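Read the single chain below, which is given as structure tokens and is the form predicted alone.
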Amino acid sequence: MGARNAFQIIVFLSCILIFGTMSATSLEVDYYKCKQICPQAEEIVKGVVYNYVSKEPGLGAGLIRMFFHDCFVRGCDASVLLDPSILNPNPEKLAVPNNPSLRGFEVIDDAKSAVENVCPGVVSCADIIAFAARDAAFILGNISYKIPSGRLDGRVSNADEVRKALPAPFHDLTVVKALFAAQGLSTNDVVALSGAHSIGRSHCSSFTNRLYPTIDPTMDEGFGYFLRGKCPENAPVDSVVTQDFVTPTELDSQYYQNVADRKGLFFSDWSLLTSGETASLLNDFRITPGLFEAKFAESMVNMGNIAGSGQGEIRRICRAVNY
């Protein structure tokens, strides 16, 4: 047997493996792959996404942020990838939550691209974001999963429904809890995913209401002046400041301790502590060596779990629907 063959049906009895432990949902580890549609298609979008991340981590934060953005709103469809245009002028990336702050569009463009090349009309933008997000994890944090794939591409997109899923940094943990238990996640996941907070950048004006006219109480006084000083009250400029002071582009279990030392930017973050439940699973986190890394990658895998419609298609390019 030559070693062409002997590798065919070693991934052949491992798509068999990987298919029969599959839930009800259409989706599948290695789907490019084992269907022989485009088994590149993840190393392709892996170098775009090292190449641009590499060079600036907070894209891979974006990247990871935009993965959450889309899944909460109508499933992962890549609905938020969605240019206006005459037929839809109101867009999801034109929302408040998104723009401007949500950034990786570029990365996704580049990535769809650069598949298309190869594999023209079959690898679905929703998945190109999904790929992406697993492998920003893993430049940042060594945060290793395979993600299943197979997800078509929505043709909706709509900016009034994203506020109403999205949890705001004003939310507190009932709010928060709820949003994500009507997309089907868990107590562990709020806590797991709200760990992303551990890179990025975020709009003083996403916090500063917890700044002026006083500091909230619930923040260490010391880090709400050091706050001040980077966001002045009624700026003219909605400056940027990195989510986490201490280790700003590593996707680590810093966000914990920053939490439990009431160091968080947001209301939100700090709602974790008004819970018997979460403050437990944020001080095992914070401590357990690994604990956080296995644990997000199992909300990033459930996350990517949330489906769309049911119905799409494989867009030609992420920013407009086929015509």
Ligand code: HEM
Given for the second form:
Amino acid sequence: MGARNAFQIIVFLSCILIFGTMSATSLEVDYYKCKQICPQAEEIVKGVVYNYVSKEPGLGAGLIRMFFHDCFVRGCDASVLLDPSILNPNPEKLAVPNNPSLRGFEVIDDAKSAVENVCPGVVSCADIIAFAARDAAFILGNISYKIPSGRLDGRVSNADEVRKALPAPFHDLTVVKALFAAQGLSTNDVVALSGAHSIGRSHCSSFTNRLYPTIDPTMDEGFGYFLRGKCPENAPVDSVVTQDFVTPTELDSQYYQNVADRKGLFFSDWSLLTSGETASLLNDFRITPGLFEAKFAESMVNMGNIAGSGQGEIRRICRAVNY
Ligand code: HEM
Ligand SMILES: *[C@@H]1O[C@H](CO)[C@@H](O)[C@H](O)[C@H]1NC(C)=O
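Structure of the form predicted together with the named molecule, please, following the form predicted alone?
Below is the whole assembly, all chains and molecules, this chain first.
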């Protein structure tokens, strides 16, 4: 028996074990390997994500946020990737929460073409987003987890649905919790996933309502003056600041310290302090080494299980539905 056969048997056995513990969801860990559809898919995506994110960590932040914005609208179905077209002039991509701030689309395009070169027509763009977000979490946070796959790409994408489904920076905890609950996600998920605000950037426009005309009393005053310096009232629309001024490119628990210090950028960040349950979780995440990393991994898997219509296809290119 050759090494290759032995390897296949090992993959096969581990697949049986995973199937044995499978839940109701139709997604499976190592789906493309176990089903022998495209065993190399996850490795190929990882290689492309590494190339981009090692050069520009901000793109890793973009990919993690892209996964969130995809999953919250119609489930994780790559609906966020569709470009405007004559048949659909106003897709999710053009909605205010996505445009122009969402980034990393070129990483997904490249990962998709790299995968298509090896296994054409079988790996969904929705799974590529999920893999890319997972790989970004590893690169930026040494956070590693297996993400179930087998998603389909949707054919529907409406900008109007984005504002209704996604939390906004001015939302309070009640609204944020309700929007997560509508997706089947818990308060634990809210607190764990919010830790993603330990990386990446924000446009000034997402929080200047907390700086002018007066500094929001829920924000640390010194931090407010600091942000005023970065975001003057007449700042150009493309002005940005880093989310976490302490460890800007590390996906880590610094976010929870920042929020405790009232140095989160958004009112929604501060609002985690407004209930006993979230304040206590926040404190746990802030002080317990390894807790954020473990819970973030779990919650990313939970978010990846948000189901859409169940209708879909494997897109040939991620920016357009198949014709
Ligand atoms: C809890 C409710 C949330 C609200 C209100 C919120 C809001 C925002 C806003 C306004 C920005 C700045 C966008 C800009 O102006 O450029 C942002 C950035 C970001 N968000 Fe959230 N977010 C939330 C939850 C999440 C979740 C669940 C994740 C992912 C797990 C996430 C990941 C990120 C990342 C990584 C960035 C930086 C993006 C970049 O650098 O390109 N956020 N968020
Ligand atoms: C990364 O995480 C693993 C455990 O998942 C740990 O053993 C390792 O030391 C970590 N590496 C770094 C550089 O923190």
